[in-house]
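Starting off, we have a lone chain in the form predicted on its own, written out as structure tokens.
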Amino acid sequence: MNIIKAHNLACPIDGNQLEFHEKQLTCENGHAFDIARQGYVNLLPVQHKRSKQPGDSKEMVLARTQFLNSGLYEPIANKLADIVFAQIKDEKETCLMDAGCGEGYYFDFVFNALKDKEGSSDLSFIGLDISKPAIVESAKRNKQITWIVGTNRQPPVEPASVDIILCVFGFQSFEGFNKILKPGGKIILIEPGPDHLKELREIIYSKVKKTEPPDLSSAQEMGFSIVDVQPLQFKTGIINNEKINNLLLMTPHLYRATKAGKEAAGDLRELDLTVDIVFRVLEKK
């Protein structure tokens, strides 16, 4: 498959079309943001923000790239490659962005297996993440990917332009969704299930919930469909305190658990953890 360059970014300002022109994305209105030294581009404008550095931290940040360059996740990354593979059509060019991409471990990983498949089709990425360390991070992985700080519930992309979305572990915004998909497009949400890291929870938490993934109802009623369910489950075997510490930071768990429930975990030198994943897949009609 080739790979190209993504040219349906949208101005975030009046959703006009983004041009390249050296160091800049500018709009016909004049409008211009600089292309960073790392290669990402800022489209979050201060009226999107809802606080003064959104997202997910430098030091969130950090802890999710070494838990995920250990190689843990592996299976996840693979199957999520398999499945965003069965999704492409022969067609002249295919799409695909990362809402929520974070640091771009499953994007890269997704890209690099995508490359090397046979095709004739033309392959776009683009990541998105709110967080501006984040997509720091992101740009150190790819090149060839598009990473730009933008939001989900207003992704600065142009209109029915994006064939694939992926949303792995990420903030689900359907109505900023459904703008940018062509119809037949296709979201693909990657989702924990009610045994996720029971073992980190238990130690975390006095009482445990089995909770199932969420509700797609809201997005039914918009007109997708869900026409694929596939669970994962998998041990990592054992893994050490730095790993244990390193996963509790860059997961929700850092901000519920209670400080005992912290300390205790912290405390922790070995631990054996079940990873229970959903994949689901819903197409725009």
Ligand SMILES: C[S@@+](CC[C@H](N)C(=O)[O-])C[C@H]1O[C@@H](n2cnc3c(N)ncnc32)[C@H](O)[C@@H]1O
Given for the second form:
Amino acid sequence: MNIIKAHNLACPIDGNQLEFHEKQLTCENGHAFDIARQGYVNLLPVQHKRSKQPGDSKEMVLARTQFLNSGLYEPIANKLADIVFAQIKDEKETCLMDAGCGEGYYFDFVFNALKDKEGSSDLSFIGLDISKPAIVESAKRNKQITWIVGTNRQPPVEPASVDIILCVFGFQSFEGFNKILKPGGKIILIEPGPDHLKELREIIYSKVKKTEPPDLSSAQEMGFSIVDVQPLQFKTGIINNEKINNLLLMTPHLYRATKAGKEAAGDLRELDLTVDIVFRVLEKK
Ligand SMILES: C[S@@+](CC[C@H](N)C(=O)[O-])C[C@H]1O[C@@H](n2cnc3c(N)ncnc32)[C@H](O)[C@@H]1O
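Just the form predicted on its own so far, so send over the form predicted in complex with the named molecule.
Time for the whole complex; same chain goes first.
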């Protein structure tokens, strides 16, 4: 398939279309946003920030990069690429956005899987995350994806201009997604299933609950319907102490586990983990 540059970015201040120049993006009202030397653009104005350095820290981002680069989660990326491909219609253009893309592993994987497929649609890719350190890492992975620091609550993208949104273990804002999706557009959600990382959770928590992926009634009330649900389960095989620590750092367990629980996990020499994932595809009316 043919890759094109995204041309539907919107000014985060007034919503006007943004135009790419050599070193900046500008809107007709004169708002200007520099293209960083690494190639990304910061479209998160202070008034959209809820903290000084929102999103994942540099330490979490580097732990995730190391863990994902080991290939342990490649079966997730593979299945995601297949599900995305199945959603691409033979339309003139298809805009894909990864909302909460982190350090870009999954979106880069999907990009590489799709670019070699047969198909007549021109594809554009927008990777968005609220964490600047995450977008800096993403920009190193792939120079053909448009990487943006921004928020899923108010994505700096023109209304009804995106075909497929990926949200991989990410922060979901159905209101934000609804605004930018075309009618008939899709959201692909990847979330932990009931047994995800159960061996690790048994060590860091005194009681382990089997939690189902979150209820989607708020999205359904907005007019989204669930059109596909696919589980994926596999074992990682034995992983070492460094990978266990990276995994702890990159997941919400870092905040939720007790100090004793984290220390017990941090001391483990090895662990064989269950990965239990649920893919859900939502369609906008
Ligand atoms: C658990 S990580 C998942 C990252 C990536 N999708 C992955 O699976 O490797 C969640 C990501 O959501 C980002 N995030 C949190 N709040 C956000 C928001 N309001 N808008 C966009 N991204 C957000 C964080 O910075 C972090 O990179």
